[in-house]
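Just the one chain here, the form predicted alone, laid out as structure tokens.
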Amino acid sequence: MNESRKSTHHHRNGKGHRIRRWFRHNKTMILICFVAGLAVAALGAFGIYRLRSIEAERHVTAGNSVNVGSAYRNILYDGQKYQYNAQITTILYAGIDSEGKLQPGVTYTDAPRADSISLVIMDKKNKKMTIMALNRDLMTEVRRYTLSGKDRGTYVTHLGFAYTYGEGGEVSCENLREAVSNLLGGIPINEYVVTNRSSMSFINNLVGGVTVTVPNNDLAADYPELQQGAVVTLDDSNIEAYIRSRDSDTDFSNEGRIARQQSYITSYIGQFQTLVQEDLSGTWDRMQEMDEFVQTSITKNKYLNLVNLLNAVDFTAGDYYIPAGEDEAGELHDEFYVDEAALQDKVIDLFYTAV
């Protein structure tokens, strides 16, 4: 059941019906809950790579919004005016397709993809948070370079390939948090952290093993424990097929892996915030023992201030939201064209006030 395909990071040179296609239509490694992202974004801090300029005239998404102060802050949208939230405070989650250290490698455009992206919304004003799970196979545009890092713009490809076209490092880190500011109209990421599959274990085994409902049968052939609406204790017997997992033969199963690590966030999350609790110094000195296998760009400091935040805000299953959007089989790769509609609907609903 394990990915085999191999991955390329070449866009298809036919695709400009589809990107025509995209206009038209104006414009979801692992999915790991925020919390276990929190965790391991202590273990070190990491320079803040500059996030380039946001557009000044983007809008909030390629739909009917148009901005009307300045940049993101201030827009009009079906003829009300919004206001952006201040108070949120937005980190992104990347699960990298690779083992070993994470550091930045010798030529661009190389790096490891992001099999699993995910945006953590924690609005301190509403006393709430949001998880929103991004499809690997969006297709958005994105930043690519030479393979000596020289900027050649930005064209319409999957998601995930915006960490492949940097260094594997800052560079990739920031390509990526800059192709999901722009998917959402310029909303600002204040964080990032990104992980890969030697993490999978010790996040698993920090809460004691995550005790998960399985949604699907997906897994059931090679893992009979795991059969669906088993209640099964993740270890590290199947922690990594439980979030990482799929049948690369068959189209758009990524879909099942996003179920099943939707499941394992939400359990996730009440178990880390009982852990903090009990014992917030260990927890962090246990996570000092992964720090090469994370980038990130929380402090420490940053880190115990995103636990208090934390605990006062609220999460349920509810919370957890995955743009609706069509499949295509594309030549190479599964893509996925958000209904872009109703993620403007979505935006405006996560991030803004009518004023």
Contents of the next structure:
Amino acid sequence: MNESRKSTHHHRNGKGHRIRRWFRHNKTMILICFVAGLAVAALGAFGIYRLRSIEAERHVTAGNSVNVGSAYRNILYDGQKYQYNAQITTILYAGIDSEGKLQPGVTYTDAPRADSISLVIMDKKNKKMTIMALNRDLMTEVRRYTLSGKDRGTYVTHLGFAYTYGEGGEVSCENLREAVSNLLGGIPINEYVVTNRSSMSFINNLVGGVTVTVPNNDLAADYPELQQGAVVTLDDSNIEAYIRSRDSDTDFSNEGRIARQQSYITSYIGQFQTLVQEDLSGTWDRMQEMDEFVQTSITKNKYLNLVNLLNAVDFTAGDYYIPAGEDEAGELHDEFYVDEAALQDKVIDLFYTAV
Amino acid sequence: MRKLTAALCAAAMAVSMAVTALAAPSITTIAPETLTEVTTSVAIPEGKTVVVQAPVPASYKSKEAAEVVTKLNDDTTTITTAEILSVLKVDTTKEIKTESGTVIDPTVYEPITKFAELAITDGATAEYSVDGKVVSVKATVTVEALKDLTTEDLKNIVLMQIDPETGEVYFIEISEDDFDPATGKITATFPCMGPFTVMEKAA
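Could you output the structure for the form predicted in complex with its partner chain, given that the previous block was the form predicted alone?
Shown next: the complete complex, the earlier chain at its head.
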């Protein structure tokens, strides 16, 4: 009995008893604290989950997740306020240095390079279309990734690498879109179209072969039909030569090639406008056939709107703009440094209105 | 319904070709390329040179080395650093040191380039030793993916090299003095010939 009492007494005055008593008296507060703790933990876990989700999204489509913001809408340039022309639609085009189907891989950083990059600017307000050709060696901010797609931030390199750093699919396209947008002060690039060498014949054949007036005799020796002044409908036998060939041993042979290219594009646009006016839906259906050789953000609905827009704007050979700049011999490859002031002037001219 | 608009293709295609016309020596790859200032531990036979090139896993004696190089360089498969180390039988529970003695946890690094390899070639074949002797190489390699890194960034970079004969793995740090951020050039001493990749520590 005494032993029992002693024992009871010991418990009542012991540390364990005090703790239990404290718990009994503070049940409500403990419950509140417990619930609050759970809530904090849950919120914390949710926050971490969201952060990881956002990060994961970024890993997959970092280029796509970049918010260009609205800073481009109203700008101050040389003391003058300008407003972005919201009736402009821009389409980024890239010709990729590859053949066969354009298929994304599962790893990053080893996609083909963008050999040729241009921006089609359709201005509904001024009823004008301009094509801005961007040198693939233009040195500008490009986002890079690890092989698994982790965003490593941007650095200055060849614009053509923007596609390479992606997975050869949507991320590559978006990465290029971001690089061009940033180069041009953050203006929105509404759509993109990417093709490769395997697409060339199809594009030409879509309009039944482009009929051009040959501007020079550069190819006459190898292609007798391509005499200066001749009116020729290009086909699979000469389309690549007409567009791409030049004699690299001859000074300024590039100028002759550019003249051929300008004649090609000017004719093509005219023929395409006629084609879609005659058979809008059929043209779309024919374009489906080369789906595997094209990557684009353009859907059928957008296509219909863009065709309407195309028919509402004028394009002449003079609306073809190549930013000025300087070539420099890089450590391994040529680098092109654009004349930033001149480019900025052109951006103002093409995209903005003084207010 | 992601399709194209021919007008855009057409317009752009022609322009694209024009831009191609303006281009000079082609940009090629962001993987390690070009090799300069090469010093080897063993004399290279006449008529052969040391190059950095796309890997030739079929030439590797180590099946494990061939497997990881093939997998990492394959666009249709993925392989993590932990998986690479597992295939190569690297015991990550033990202390792992770089060639300069720094203890690292390689599992927190991930590749930022595909594998390239150092090889001895006559233009047709790829070899990784001379008369059975391991050839170590001090060389300068250009790595586009390293351009513009800061000194702090560089601390998070290691090269991982695999001996193609044995499958042994080496980790090589890059010192600030051996790095040119303007070009991405690094100078390193590779313990052997064979495949290597550039790895960056996850943030």
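Since the structure is predicted, the reported quantities are computational estimates derived from the model, not experimental observations. Residue numbers count along the first chain shown, from 1.
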### Query
Looking at the rigid-body rotation between these two forms, which one of 170, 155, 273, 217 is the hinge residue?
273
